[in-house]
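A single chain, nothing else alongside it, follows as structure tokens in the form predicted on its own.
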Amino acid sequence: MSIVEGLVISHLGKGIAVEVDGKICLCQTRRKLDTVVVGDKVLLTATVNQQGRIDEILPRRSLLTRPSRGTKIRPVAANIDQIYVVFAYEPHCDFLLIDQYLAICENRNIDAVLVFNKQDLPASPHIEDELTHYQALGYDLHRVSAIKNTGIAALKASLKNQVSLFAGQSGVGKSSLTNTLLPDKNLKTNTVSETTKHGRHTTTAATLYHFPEGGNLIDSPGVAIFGLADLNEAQLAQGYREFQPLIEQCQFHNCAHVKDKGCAIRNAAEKKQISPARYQRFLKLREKIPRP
């Protein structure tokens, strides 16, 4: 037996899939091993028949979380570099997520890209005035269409040498892009799970995949969705990159940024030096935070 890194590249029905050299290994954990999750570097002890135990999980740089039961949060996939939000005409654009998603990227030391899907269909003015403020705020945006093959070039080239995750609400075509930039996504996980010869994936399992022109994309279903469980209010506040230079010109240090006396962010939303319709949707994240 020996020690071994290996990348986690997917959960299987029986064991975890960790990359090792290239080849896959199934795995266990080790008693009492915090829980592991796609594209944590791991040591594991290899056996034999292509087979092992995560011995230790090695430091993230990045973690994503969801909600869980309760109060309580799961990790969901480690050390991302760029997380894409996929949004589109189609179905009703949800502001007030994509809001929420990059303000988690901003505590999470994460970088936030932004992905206007379906672009085959009718433009709509009012997406297009809030689309100017993110750009206005530095956050980069892909126009594409994964049925006429629009911007997809750009959006491969954005992807290589980074780890990347798609996140968004259903129906705006998260999967058709996977499928467009990975067309050989479905025999990649057929082969993890034919090697394994355990379990199969579910259809909220994430998976590891690698791009020939290097890089690699977590593809997670489950994650349509990650709640603000693990942000407080201050770190919230901190998420709207417009707060940051203002927070401190706050009147009152532990300002909550609602109704309070000499509010510098407030007074900008309201002289609209800033977004006021996402000053408002701060305020209604806000109240999504769970209280103690």
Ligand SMILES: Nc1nc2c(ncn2[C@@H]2O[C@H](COP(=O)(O)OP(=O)(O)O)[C@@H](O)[C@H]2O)c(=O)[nH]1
The other form holds:
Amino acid sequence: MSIVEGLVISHLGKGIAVEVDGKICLCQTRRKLDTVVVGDKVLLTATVNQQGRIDEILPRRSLLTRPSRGTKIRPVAANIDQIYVVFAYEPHCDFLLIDQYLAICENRNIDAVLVFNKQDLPASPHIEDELTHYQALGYDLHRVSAIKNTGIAALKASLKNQVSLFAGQSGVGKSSLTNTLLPDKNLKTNTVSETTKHGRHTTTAATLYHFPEGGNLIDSPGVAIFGLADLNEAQLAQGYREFQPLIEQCQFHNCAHVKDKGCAIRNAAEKKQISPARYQRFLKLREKIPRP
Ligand SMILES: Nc1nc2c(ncn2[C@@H]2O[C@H](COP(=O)(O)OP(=O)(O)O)[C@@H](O)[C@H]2O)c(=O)[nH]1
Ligand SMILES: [Mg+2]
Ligand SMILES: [Zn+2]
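Can you switch from the form predicted on its own and show the form predicted in complex with the ligand instead?
Then the entire complex follows, led off by the chain already shown.
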């Protein structure tokens, strides 16, 4: 028996798949250990037959969570460096959802990158208009077509040596992009199940894949729809980059940035110093946060 470091690559029915020196080890966890998630770096005690017990979760540089029963929250993936927010001309581009992802990233120490897929379809002036605001805020934008294979080289370069996740509504092309970037993904999925001899890999399990060029992709239909996670109202406001320098200029320290007297954010939106559309979406997202 020896203690080694590993990387959690998937949760399987009967255990957790951990990669140790390029090999998969099927692990259980020590009792009382916090929830282990894909992307976690762990210390484990290896036993026989590629099995082991996870003793410790190493410090996380980021953690994505989502609400579970009632007021509880559940971790879903750890150590993600960047979230690629994918959108397209169709299905209709949902900027409310985009703002929600950006706000989460801003609060969770994760870089957000915009990916405008389906560039082979006719352009939309409305979307272009909105995008100028995001670019002015410093968000990187990739224009790609998964089908025509355009923009993929630059996208690949930005994924290198990072742990990334594709997020976005259903139908925007996340799976198409994943398949383009990870041609042997299905092969790898089967290898995980085979090595651990624990039956088929369920499609809902979050899994970490290695890019041939270096870097990892965490893929999960579940993780892609992590909602507002557990952001509170103050964090949501912080999640709008352009609000950050304004917040302390509001007249009241507990300003909700709604109808409050002397709200610097509302004033800036009225004067179009910040995007009024983004401010309106902030108000909508704020309504979605459960009140205590
Ligand atoms: N025209 C066009 N269609 C695409 C492109 N990428 C994906 N699609 C199509 O969009 C639909 C949804 O793609 P999918 O990858 O399943 O989206 P997901 O739900 O985000 O995983 C499929 O019919 C794809 O063929 C693209 O670059 N251009
Ligand atoms: Mg998909
Ligand atoms: Zn305010």
